[in-house]
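The data below hold one chain only, encoded as structure tokens and taken in the form predicted alone.
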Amino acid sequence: MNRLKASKLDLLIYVGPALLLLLGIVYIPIVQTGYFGLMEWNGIGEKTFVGLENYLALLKDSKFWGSAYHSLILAVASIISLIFYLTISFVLASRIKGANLLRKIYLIPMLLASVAIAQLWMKIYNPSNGMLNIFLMKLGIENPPAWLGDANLALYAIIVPTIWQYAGFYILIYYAALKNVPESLVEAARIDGASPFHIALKIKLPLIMNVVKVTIVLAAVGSLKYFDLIYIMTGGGPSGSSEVMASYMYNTAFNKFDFGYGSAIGFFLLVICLVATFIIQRLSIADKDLY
């Protein structure tokens, strides 16, 4: 009995500080954000309790649902890009020459700050002297578009650097997972006459499927709350064409000084991310028997 009590005390000593830290920087701010969403508040003066008014207004806010649609497009593009990252990882893990060098090159964007990446791509997209438009003009296109100034193109122009930024991160995860696949299984398949394509599809991919599912959740949730690169490159413009949920929340709270409504948006964004994670996990469980 004394030994059991000592074990619980040890557990409390080791876990307690981390639990308090987690409560202080994660869970208490979440509860506080939900509470501020019940207020009419400019961030400085007196708070006025308005109940669920901000949350009900949010459900009817067309600008918010427009930003949610843009976040959804970004999430779908990020999930589709995982196929590209996985393909590159298969190639890098197949003992090709220069695989180590290529892996380091793919990691470079992940090492750069978002501000640096945004500045780099803003120069590439510059309508008058940007690298992309100069290249298009050399191909004979006389009036290349203003990528970040065109409401029809701005969101899709931002998706490209977003995908490029996280390529190294996902490639590294897939590469490490593929390296853990038992070589004996691969050799046995080769002896049985399986081609490299069939080894990748029928042996390696099922063995790393749990890792793939985790990366799908990371890509989806990360895209739904994505903010920094978009805010730096366009600020959500032009005319809200590249506005995502996080940038809409920021503009509402810090530019319009409506912290009550901004907090409601932030709390609703958290709920959307939790629902998306739950749906993806349920779908993953449904596919579990396939592997």
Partner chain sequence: MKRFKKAHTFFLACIVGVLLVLGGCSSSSSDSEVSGDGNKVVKFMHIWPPGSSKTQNQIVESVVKKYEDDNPDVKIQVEYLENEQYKDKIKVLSSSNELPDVGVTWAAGYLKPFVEGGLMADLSDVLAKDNLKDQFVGGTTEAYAFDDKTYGLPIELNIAPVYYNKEIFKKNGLEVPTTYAEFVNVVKTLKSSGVTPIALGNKEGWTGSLWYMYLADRIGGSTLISEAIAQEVSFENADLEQAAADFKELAELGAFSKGTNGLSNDEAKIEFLNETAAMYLMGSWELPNFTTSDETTQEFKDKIGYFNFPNYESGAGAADSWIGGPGVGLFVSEKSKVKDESKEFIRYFIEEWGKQSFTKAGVIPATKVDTSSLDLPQMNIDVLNDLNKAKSITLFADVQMPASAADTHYNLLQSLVSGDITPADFTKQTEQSLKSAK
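Just so we're on the same page, rigid core means the largest C-alpha set that superposes within 1.5 Å between forms. Remember, predicted model here, so these are calculated numbers, not experimental data. Residue numbers count along the first chain shown, from 1. Compared with the form predicted in complex with the partner chain:
- Core-superposed comparison between these two forms: CA of V275 displaced by less than 2 Å.
Okay, that was the form predicted alone. Show me the form predicted in complex with the partner chain next.
Here you get just the chain by itself.
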């Protein structure tokens, strides 16, 4: 402890730059956003203080809750898709032929920019000459849906590329975790006559549970603030049917010139993400022996 005290200046110098940066580009803007949320402001002219009006309006805004519901669908879908990623990782980690090559293939979508992915899938979904609809028409379906142009389907049509986009990321994490499971345990189970399915479910899965929990938090919070594919592929449309919280915030601040209300949405979004993280962690820490 004395040693620490002696080098306080050292500490400051090492931590200082990072702390300044973090304060400047993360924490101060957060406080600022919350503060702007108290204003009526079009982003350009004078700010007028309106107190909690924006936040109160937000609680009653059916469009906001609609977008929050869409975000929730997205979050649930991406948490469910973790099962799918996990299954693939189990297969990859069980020393099948070409596992290395496959792992790299799964990683490709992650290396693409979101904009490129969005453009790619917009081409696939194009209602009259997209790959998907041409395929469906070849199968004899006369009037295939318009996907991104259909208010009932647009959100689900976007979920597919998001699942595809993050596959590589989660598979990589799970794969690394699975490779860390001691081979001796697996060997022992095998000698005792456990089937590969049992080994996966009863031995490997419990051992990597901590990693799974972290990915659940990542997936949930990531999809609550999800923005880029939606912004490019539908812009939140048609008629707001694929609007999520982040795109609603963007549209309010930048397209409707309402920075005050937009900031209130942004701040609220932050609160929701924090609450979601807290709840998920609480739920998953239930079995304490893991910690």
